[in-house]
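We begin with a single chain expressed as structure tokens, specifically the form predicted on its own.
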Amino acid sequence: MDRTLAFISIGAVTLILSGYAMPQWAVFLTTVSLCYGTVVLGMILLVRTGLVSFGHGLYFCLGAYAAGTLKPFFGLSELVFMLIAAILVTTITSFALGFLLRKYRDIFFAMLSLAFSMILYGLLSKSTELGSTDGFNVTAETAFGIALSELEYGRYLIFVITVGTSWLCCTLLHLYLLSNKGKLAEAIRDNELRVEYLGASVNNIIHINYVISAVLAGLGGALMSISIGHIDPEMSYWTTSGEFVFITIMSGSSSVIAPFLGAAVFTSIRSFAYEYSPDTWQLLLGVTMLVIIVFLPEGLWSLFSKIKKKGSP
């Protein structure tokens, strides 16, 4: 069995069961953990494209007001439904917007992105029905037609759903990778002109990974307003965006786990130098990242691969 699905499936099982006893504090950073590193999971893919996107904002801002407009514009509270909003929104939405970025490289390609960001957050500001700047609040009411407020541990039942569908969405990246086309993002990054010589479409490619990661991106915001129970528009702001490309670079792209690993270090340090040092808590965030691209330049995961090499005989 790949041991990389092993991993993911007992990471997933471990939490499910560890957070019927975790204090409400530690279930509530894990869920923006898993969050952020399922947005994240996207963000590696297009890395291994060769690509970073400044803009991903849009698509996590897009998903958590597409699953929380669901009940105000149509009378839909239910949970699935919700996710099931966010990923018709995105995937609609970059793949419209795909056909424009994947003509784009480098610096145009990750400006060009954080544009459209930009502009989703000024229309959502000027929005006086959407709540403007101060948004709205979110209420997944059933969850698989069981009403959360009526059961004893509804909050849980929103975390095991957002443990499950992290490891869904990192499963399956997972095995997209292993694939024909999955393989061919990092032949892209290292020669585009060898991989169209090979018979395949560069511009098809990266078009498929960016609906892709936006999808994920997407699913992460969803899952983010429905656990928060509000949103606005900062979601889609240049600073969330530069979270997204922060975690990344502080994950590393090496395996579909080291997303979940970067949003777990960054949701830690973040809150807890926030709760002890509300002053200086950029200050400290700054430090870790100097720390890890001085001495783990490929992300956290590279650690691992050390190690791994250290004990190989």
Second form
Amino acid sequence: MDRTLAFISIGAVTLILSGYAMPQWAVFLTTVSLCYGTVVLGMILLVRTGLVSFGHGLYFCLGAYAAGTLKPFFGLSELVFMLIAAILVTTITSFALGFLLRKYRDIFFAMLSLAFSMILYGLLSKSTELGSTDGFNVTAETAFGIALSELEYGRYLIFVITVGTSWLCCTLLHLYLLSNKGKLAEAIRDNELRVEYLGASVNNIIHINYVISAVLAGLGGALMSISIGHIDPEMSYWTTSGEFVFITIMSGSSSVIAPFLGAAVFTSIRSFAYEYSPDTWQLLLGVTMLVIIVFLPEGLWSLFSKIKKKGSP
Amino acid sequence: MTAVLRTKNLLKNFGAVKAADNLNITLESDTTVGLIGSNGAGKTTFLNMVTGYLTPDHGTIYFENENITGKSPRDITRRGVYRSFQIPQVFNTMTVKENLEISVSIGMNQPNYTKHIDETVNNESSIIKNSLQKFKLEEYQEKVASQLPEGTRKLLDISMALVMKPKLLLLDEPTSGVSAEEKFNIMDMVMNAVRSEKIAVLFVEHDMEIIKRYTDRTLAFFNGRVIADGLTNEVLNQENVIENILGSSI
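Form predicted on its own already given; the form predicted together with the partner chain follows:
What follows is the whole complex; the chain from before opens it.
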């Protein structure tokens, strides 16, 4: 069996089992890490294709709003439908925007994606129907038809679904990266001209990868909105997208597990730094990034590769 | 022999410079043709037009009697026209084997290539193995492409095109940047591989020793025009070729 898949599955089962006994704050931190990790999964797919998006807050926010608006506009508060809505909205939007974005590379791709996320931020901030800058509360009343409020462990069930969704995304992305098409991401990063002259479409692959990464960001956003119970336009603000880039650089892109490790480190440092040093928590994050760039330029995951290399004869 | 490639009145200008001026060229299957010319004669422009990198201002390109003028490099490649480059275009961060695996995975699975790469590679392992053997790349197979000597990079570039089973192979200066000792070895390997597969080959070359040794027919370009086309020995002794391209007779 594939070792990565085995590790992901063992990790997911361990989280589900331990989540039952974990204190509430730890469950919350883990949930946030899983949501961020799911978004960053999509970011590493883009990084492997040679692209960095400074605007994935767009899909994070769209996913959250797609899930959150089901109740006020359609009277639906089933968790599964909320996730499906997030997938549909982010797929359609990214598919449409992909036609433009796939023509751009490097800083132009990054800034154009940022521009779209800020357009959404502007629209949501001015929309009184959607709570303007305050946003609104989101509640998933049922999950698979089971009423969450009546359930003693309703919050735990949401945690389990978050773990399950992250596991599924991680597994599917891992399999995709090992497929013929997935492998082309790295080939494109290396040499687009050669890929075209071998007969594959660079633009199509970039488009597909962009849509996949957007859907992952949307799912992350939807899960976040359900877990936290509140959404606001800040989810589309450039600082949110910046956090995703931060975690992506911190994680490294060599494994699908890396984003979850990076997200866990990021949310832990942020939470504890905010708790114990509320005025300087950004400074601590900056120092962390500096240390990682200097000592682990390929991200936290490269630490494991280095240990593995040292261990081999 | 049937014509694999036929161009009709091809024209391409870059501002005031005529890079292709009324080119009418026919290439038959299973032939090896050399393309010579001084710098700026339009050799690479011709290759770029045939492979879709450039669109001619006027004229038509037929590949196996199908009009391929203005089609994208990808579309033309899928029809069986492959090329190598003057500066080798390989995947620099990947190993030699991975470079070939990527080529095979694209080539063997058109248009649907969503299978697991290991499955494809296992199915086509003999192609990769043969290619590594033919081009003596076995000892380098686990080496990253960016660390290879220039001659080996050239071979990798050409072998990536050859694993795609081309009908027409266009080589842009296959021995440029390669030492004098290496060039015949490289060309021997390439031509052996090409002849065993009965592929039509057109290669651009500045080295007349290579042209004389490996081609039956030679095209000579000057200022975007064909000034000579015929048997290699005859073309290389033609007065206008000596005057405009060679400088002295060989």
